[in-house]
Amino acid sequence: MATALSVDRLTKYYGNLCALDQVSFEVPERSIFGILGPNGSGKTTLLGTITDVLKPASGSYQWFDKKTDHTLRKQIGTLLETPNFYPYLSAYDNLCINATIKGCPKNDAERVLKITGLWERAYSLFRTYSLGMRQRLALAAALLGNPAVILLDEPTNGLDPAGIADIRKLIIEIGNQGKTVILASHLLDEVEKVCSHVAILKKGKLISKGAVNEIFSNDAIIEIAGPDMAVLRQVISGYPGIKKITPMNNTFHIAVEDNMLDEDINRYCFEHGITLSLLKRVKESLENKFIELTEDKAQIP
């Protein structure tokens, strides 16, 4: 799969704080990207920089395996702040306005308010949106040009239930299209129902990466070994809630339910005649590494 974007150890201080600390992740083209963690993780800054807001202390990124360009810029559509328009002209007008900015024709503007919903409201005044209509209509903005790429950031903050699910279903329909979407998030829910891959910040930290059908698993994975392995897998097959055992060199590694304690499993093996060597968690599910991020108490923009 082709990338639009990768990252390479890109670094980030604000004065002697340690904003981005060599995060480095590729996003597939075409992919519904979602860049997770608690506010302060980072992600404001990681997006900032690779929109060429911010200059990092080190690192790199490329857009399509290309050194950024006026040209590569306007594939780029983005939404990364409340966005500003003109509360006594109509949507159309404003994004006329916003289509002269960005160079492109302001015929776009009806294609892009029908994306988002709005093609019936397309002459209300801007003031007269509810909430959930801007954002919609800040998506739009971002939409003119046809941009082969969009970043959203927090693109659901401030909304009800029903305009989180409009939200959700319009990003998942612009993903759909063929754009490769990156979406900066703290909720957890959010990207695990609209994004197909994820990269995971905690304090300016890549901690976890991958396609999210792989790390929102539910499942925790416990590395066990034994003096003999032949017999410890026909054991360790009969304990209850042992999804999978895959063998790695001279271990096992074992997909557990979450809340399945290690000394449990500890204690199976031993009453079935089994002193383990190893027993160590080496993967927590997506929720417990969740948790641990928000815990966190540092700020970072």
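What you are looking at is a predicted structure, and each value in this text was computed from that prediction instead of being measured. Rigid core here is just the name for the largest C-alpha set that superposes within 1.5 Å across the two forms. Residue numbers count along the first chain shown, from 1. Compared with the form predicted in complex with its partner chain:
If you fit the rigid core between the two forms, you'll see the Cα of Gly117 move by 2 angstroms or more. After superposition on the rigid core, displacement of the C-alpha of Ser60 between the two forms stays below 2 Å. After superposition on the rigid core, displacement of the C-alpha of Val231 between the two forms amounts to 2 Å or more.
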Second form
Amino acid sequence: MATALSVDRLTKYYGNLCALDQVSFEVPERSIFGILGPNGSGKTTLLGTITDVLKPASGSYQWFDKKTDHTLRKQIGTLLETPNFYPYLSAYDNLCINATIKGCPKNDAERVLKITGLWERAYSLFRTYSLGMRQRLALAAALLGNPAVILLDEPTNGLDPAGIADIRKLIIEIGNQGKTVILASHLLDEVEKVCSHVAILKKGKLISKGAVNEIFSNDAIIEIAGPDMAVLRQVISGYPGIKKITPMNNTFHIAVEDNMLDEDINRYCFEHGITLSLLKRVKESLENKFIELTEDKAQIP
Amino acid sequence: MKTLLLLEWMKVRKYKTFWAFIILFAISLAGINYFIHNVQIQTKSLTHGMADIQIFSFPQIWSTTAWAGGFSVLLLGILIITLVTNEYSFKTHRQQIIDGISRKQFISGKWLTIIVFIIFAWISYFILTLIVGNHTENISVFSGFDYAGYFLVKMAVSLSVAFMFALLFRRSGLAIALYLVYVFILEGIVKHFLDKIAGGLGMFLPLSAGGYLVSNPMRQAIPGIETIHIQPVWILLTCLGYLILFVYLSYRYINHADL
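Mind sharing the form predicted in complex with its partner chain? What's above is the form predicted on its own.
Following is the full complex, with the preceding chain placed first.
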């Protein structure tokens, strides 16, 4: 599969702080590629670098396997960090400026304003727009000229739940049209729902990358308790297929394969002389998983 | 280039501050000359006709209106600073880069704006001079026209200094304040010291060089004032040197900076 973007050992410092540390990855064409990381992990720095807004200390990047020059960016629709528009111009006039740079006809501004639900307010000054509307306008600007690649940095920032759902639907639609979408987000839920591939950033380092279903395996989490927790722990750690034991308040959370049956666990414990006082399936929140992926804490066991 | 100019036009077309400055420029250009004219008449009557300098007659008028226009050009300098720092405060400079213009084109757009401003100001100056100048039958209106050329150079230096302040400080209030402080105070102080240490060298500071080309026409009426005589060609070369330096610095800056 062709590559839309390849990033090679990109490094960037802010003073002494290493914002990007030898980050390398490739974005396959026609994928919805998530860049996931907590606040301050280097997502925006990464996107700023590959759009030439920031200068890297070392490393390189390449769009569409070509030598990168500014005209390539006309085929990339970008929403970077915050919506950047002239407050004294209307949404329509602002988009006309973007369209002129992209070299696409001005009537395309009408199309993208309709897609993002802003057409009725097209002639209002940007200054009068609410936070959510500004974000939609930024998305509209990214869609101008029907670009082959769309780069979105926290696109659902500041939107209400309906707006968030709209945007996610839109991103999936764009992906279905055979475009490449690169989506930076601190919301694991968003990445998991929308993306096919993911790269996880933490403190400027790439800690994991691959297909979403490989990175986020679906383990089941079961909460158990018994009369003697020390013995229970010893016994349960010998259970075949156990992945992780996390002590909670008077209980353990154990991670097992999703297809494991509760009865099997109960029987196993009983056969090893423990009568469980609690056995309950808990759904692990995706956010916990994300924290787990990006936190320094040593894992148990 | 056409696209870059079109872009700059789209940005200012509906910007009220822009039009306010343009109108202020026109008013002040005419106003300052009116003011000087009054001063001249008063001086004449106070000195009982002793200090009757023909500063509103050709050929001197080209120099008079050029000198007076220097003040109005400050308004255009402030406007340049506003337009450039606006991009930083709205972060639209980023947006334009990510939309697909190069960093170099971004800076070129601003230089083109400066050139348009210079042409606009020069045409205003030209028309105003033809209107208010006193015609004397045996003197051509184009005698003394070299001052019109000097005015062009002076404006170029003055507006590019403003542009440098905008790029350096990025915030409009700060950049404007420092620009004015530099124009009215700082360069004067530096010039004073330079003149003291190495006589006459202060003339080669950017604004002083521009100022030397089009100096205060009243000076000739004041007896005993010391004037240093430097061949205009040296001053012109100095101004040209500054312009090249500023253009170079602006492109160098834009190629390396985080935006």
